[in-house]
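One chain follows as structure tokens, the form predicted on its own.
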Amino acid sequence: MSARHQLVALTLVVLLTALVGSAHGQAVRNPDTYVVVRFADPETLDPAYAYDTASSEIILWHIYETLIFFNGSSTGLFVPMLATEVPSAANGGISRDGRTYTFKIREGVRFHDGSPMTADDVKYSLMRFMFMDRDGGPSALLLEAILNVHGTRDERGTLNMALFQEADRAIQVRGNTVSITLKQPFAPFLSIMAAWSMVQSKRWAVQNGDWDGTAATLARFNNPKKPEDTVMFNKANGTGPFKLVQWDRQTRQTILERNEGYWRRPAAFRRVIIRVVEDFGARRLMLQNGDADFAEINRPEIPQVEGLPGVRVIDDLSALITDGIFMNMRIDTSGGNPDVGSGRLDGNGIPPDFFADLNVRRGIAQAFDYNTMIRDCWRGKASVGNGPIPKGLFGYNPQGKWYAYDPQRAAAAFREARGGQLWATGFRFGLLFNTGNATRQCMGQVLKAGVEALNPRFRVDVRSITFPQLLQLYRESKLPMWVIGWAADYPDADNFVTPFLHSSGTYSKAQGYNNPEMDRLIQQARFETDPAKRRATYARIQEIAYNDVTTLYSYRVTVRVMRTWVRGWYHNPAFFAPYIYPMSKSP
């Protein structure tokens, strides 16, 4: 997000080629396709707009690839990807005063369409990422590390056009190097660019009629309210190992085949099907049967694969994520709200401003059944969280206070809100949740037992959605309560903090949360220096989250899902999905 200058790097070693295991006799079925078989849908295919896991699993280093990329399970070591090498103070990649960054570009590599990768294609692809700034959108990750700012657009959401002419001047080609100068030192600038440097083809995004690169369009191609409305949305040309054959919105399928022309060795799958499935039981029969080799499962739901025949779980594996159910504080009812009701507190309804009361968030807080919650969704496999920066990363405080379950202080909270009328009144509005997440579906229950056991007048309706309708709609403003994950950008406390408690943050923008000291101390978190300083200005953050209550949050461990004869796989808590191109299948 902006200056910092402590890494943390998590590293888990799960290398599972050592677990060959058996399966158990049964031949590999479909030796040269990779199925999965996942709960949610993609938003889009364009790597400027996607800040979802589902569309990341398929475009993110299958499609497109980085300037660099993760060391094996390494979430702090990078190995050369589409740069020939690291930058480093050693090489003379990194400048003495830590600001500009210099790749090499890696010659011979071409695009799916045959055109060579060059050194404009990484700065246009660079830049188009960084301005087309959607609302809600992943610009900000290259904006603050390289300009330092959030946005390009200013509070009447007017494009700053000189914001264009700075980032021209900071990243700079020449001959077949690109270098880029940050405003200030920026330790954790390569693991953004480990995930974010996604390249494309200038000359193919132009052909197809996106940006041209130039000031002249820019305002027309920024900020696109809609994933349909960009270019890209369903269309793709990077130089990874997969090419995109099809993506079927109707059968929720998406087909990647082998990129012959691949600049390493070709991927062992000549092709690769991606589909949604949210019925467990059909998610389940195609594991079992050999027709899916990857199944997304979740957590309730593990003790009906364990022990299948030819099928491996693998449990308890590192993760950078922290799960939330969000309290929205200045809900949209414009055209219509089904999830507010009647609009008012009136019993059917709730107003748009329910949320902006300390004393519901609290009394939600304290409503909510945590220990229930860790035991029937996540199986034990999670905990309690104190605020958004999870166990393990710098800046989490084991000493922070949370709420406890506790059905008086609710009580007592829900009578003092709203001037006293609530309690008499009585409330009802909508949680949701995308559908096939079984766990954030049980979340959810959990909340509204808790909830209506208080009051029979009170009322939580919990319904699913599909995840690019839930993304579509938190992002509007338009739900009062959401339950939804953060899986991490880049190894850092400030990628928590931001997206959960910055006014300007991704979820706590749609929650229309916005506290002027919170804001002071995230940004002056990014540019401490001193870790004993650091850390107690994200302990102070970490105080006023819990005073605030936004957000009830929680973190877990991972469980991949897989058949037996899958070969090659490891993880790394960085990845949003696992990495295709080194995988294989034999007995």
Contents of the next structure:
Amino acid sequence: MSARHQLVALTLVVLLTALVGSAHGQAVRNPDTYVVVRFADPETLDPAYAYDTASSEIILWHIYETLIFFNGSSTGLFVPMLATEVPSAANGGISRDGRTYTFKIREGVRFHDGSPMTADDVKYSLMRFMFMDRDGGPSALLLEAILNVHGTRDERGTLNMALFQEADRAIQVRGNTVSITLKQPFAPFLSIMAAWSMVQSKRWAVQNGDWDGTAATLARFNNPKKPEDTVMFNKANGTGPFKLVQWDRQTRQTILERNEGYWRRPAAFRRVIIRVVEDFGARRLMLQNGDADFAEINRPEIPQVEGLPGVRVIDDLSALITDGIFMNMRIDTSGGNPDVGSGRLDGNGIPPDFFADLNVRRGIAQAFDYNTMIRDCWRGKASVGNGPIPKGLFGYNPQGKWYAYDPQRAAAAFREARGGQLWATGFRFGLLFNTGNATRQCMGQVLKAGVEALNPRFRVDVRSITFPQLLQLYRESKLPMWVIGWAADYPDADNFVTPFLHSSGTYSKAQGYNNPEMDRLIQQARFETDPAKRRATYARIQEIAYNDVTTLYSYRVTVRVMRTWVRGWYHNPAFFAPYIYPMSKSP
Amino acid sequence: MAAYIARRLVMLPLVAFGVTVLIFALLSFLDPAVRAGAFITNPNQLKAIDSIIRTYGLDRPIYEQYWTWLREVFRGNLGWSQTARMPVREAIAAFFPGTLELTFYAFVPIMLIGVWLGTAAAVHRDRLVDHLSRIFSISFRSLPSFVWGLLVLMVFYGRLSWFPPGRLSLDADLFVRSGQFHAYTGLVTLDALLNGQLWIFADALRHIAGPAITLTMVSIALLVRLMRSSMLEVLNQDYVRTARSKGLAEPVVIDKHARRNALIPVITLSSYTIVSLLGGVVITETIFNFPGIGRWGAFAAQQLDIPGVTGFTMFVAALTVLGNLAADVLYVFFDPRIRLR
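Could you output the structure for the form predicted in complex with the partner chain, given that the previous block was the form predicted on its own?
Below is the whole assembly, all chains and molecules, this chain first.
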């Protein structure tokens, strides 16, 4: 290399070093635009189709609004939104029998296209939400509350037309009020209305070719095969503080702009951009450079964003999620099931009804090292649960008993199990979790360590399978023991006790758990509108959950990561994502 | 030659058909509930597995499902891609231009630098240039693309703020959507020039630079090495000696006589490079959040988005057939000794 070349090279190196070392200014980037980076696309923007967090994050309370809203950080207190007051027995909004709720609809609210919102729009939106009823959609939430049915179709997929007439009678519009008469009193009703009563413009929807709200066209509208089949898939006309500009599925971002004709003071942000950035590295750098104001970050990656200049990490926020290790009391062993080994109690497997023995379940519950689980698997960001109802939700009983890690008692329970036979023969079964979920894997290993330490003939195989495979085994009742979580659809204890403990529940049914007393109490709590009595019923449910111990529970906390220049953010466990309306940016 | 090209083109639909049969045959190994997983985004939907299977006919015999799909294809409907959130045909149209653009901006430097560096290494054999070119190209090749991708991102975006991820920055993106900008081709840099918006062009270039640099780094090694060995071989040929002994100036010998002939094997390699770049560079596109076709294809495969995977595979199969055909034709053009039959 000649002297001249060396000089050039040296200059380049110095220049590069200087550039690399240069500090970034901390002035607020894009002060009137709020940029979110997250890792999943919304499935649709249609409020009656969407049942994923990514979709709700965009539409709920930003584009569409609900009749009532959560009061600050509370999950059980409400404030009016598109209604002018929260119905209560005191203000006459809830009938004496607890079945009819009357909402006075706010006047002077306009949709994004400028047309006024009416009580008819509210009824249309509720009907539309219930009767779209796509497979796996959210419609059941309102169908169950109002009509006490799970779906609009029978086993063979035939639409039940009588249901439409029933719903049409249940929801009545009188002037500017909408009254909804439930088939049975339903305590969580206001909670559901706060989260799922998004109002759309009927006139606009019909003009754009959506359902006209009549029974005649219902069959065509019901159960769309793909998200695109509905008009509101990528078009919107709500009343919210932001209007939809575009959902660009190519560049994977959604752009909203401020609704200048909003019924309250217009939002501080002129624009909101919600962008999908799958790679964590890019997401982190965008946050660091101030190109993103808010980033969705997985728990294991949190240490990598902590301490970044200009970035705020807010941890230990309560979340309405219960994770469980589930025991199956009626395992399907037909056609071979590798996770039950021999399928008999011979030391090389377990029989189908292995977990039906209460002593086995109590043995497991006391062989599980809860503190190690919280410390190692959750890094302290969770707590031991005493039932399905997570901490902070109405109905959670802080005094409720739960098991402690106690190898001696665990051994005693196992010695009594199956007529004393189990201790001598031993067992072997699989504990399954979805691949890639390190927390669940760790939980499985903690359980394995505790159980296997009791007796060399006890064997637990912790096995990972993909989520779709887990679905298959779940459906076939082939999972002996598995780890999964449940996030609230709406903040009410009923949304937890039903899937975990009712004989028809999503998880309890798959576990073969059926306790008529439990079913009765769950029903009772669901219909009970007196808070004190309701709380007592949930305490009783917790007690039975402790006695019957079908599942080991834990409650996680959640974390939010944003730029320090973000103002006005607050947390409510019922939110799927931050509520942007009160937010702004300033240094 | 025309007959040869026609014959190869006839193969195209056959290859595409074969690929789809293969995919559906593989599908038959999957349980319907596993496939229903593509429609389930949260555990609260678990109860709907059976109705999803019924609605989408996931438990019907696989040949029936294939027939249903094929019938739709003949109607011009490639199905709905659950992962792209749009019909498969739209997804290909939406994601391919990005990949095409990225391919162009990676391919040009790969070729130019590769050929230049390979030539220089051969001409200055065993000298500093040769050693350096080998060290660089081998070290670029020996680390996986996600490492280089992240490094490029950290240095050029994290530190220098030169080359941000994504396709366009906020202002440029909003301008492109504002209605004042006409998307003629879907290739953002080209559209920017056609619209006379130089700042959009510069902005798009800034965004494409990161992935293009990464791809250049990881793909260049093979080319440099091939060019170098091919050049060395040619330099030892009689006609090069003849040219030199005629008294031709060295640059003329290298450029006109040696390099042209040394380029022939490079053309083959370059056509493979193009095809593999066009098929989408999954990791690089993901790291730079670049909306290309590879990222979509990989995501569709992960999520068992069957129409998406099938459409993507058919498209890439067609690209491969066309790419190889183009290489064959180019070969004839560059090397008169070869005849296609």
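In this text the structure is predicted, and so the values were computed from the model without any measurement. Residue numbers count along the first chain shown, from 1.
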Do T181 and G349 belong to one and the same rigid part between these two forms?
no
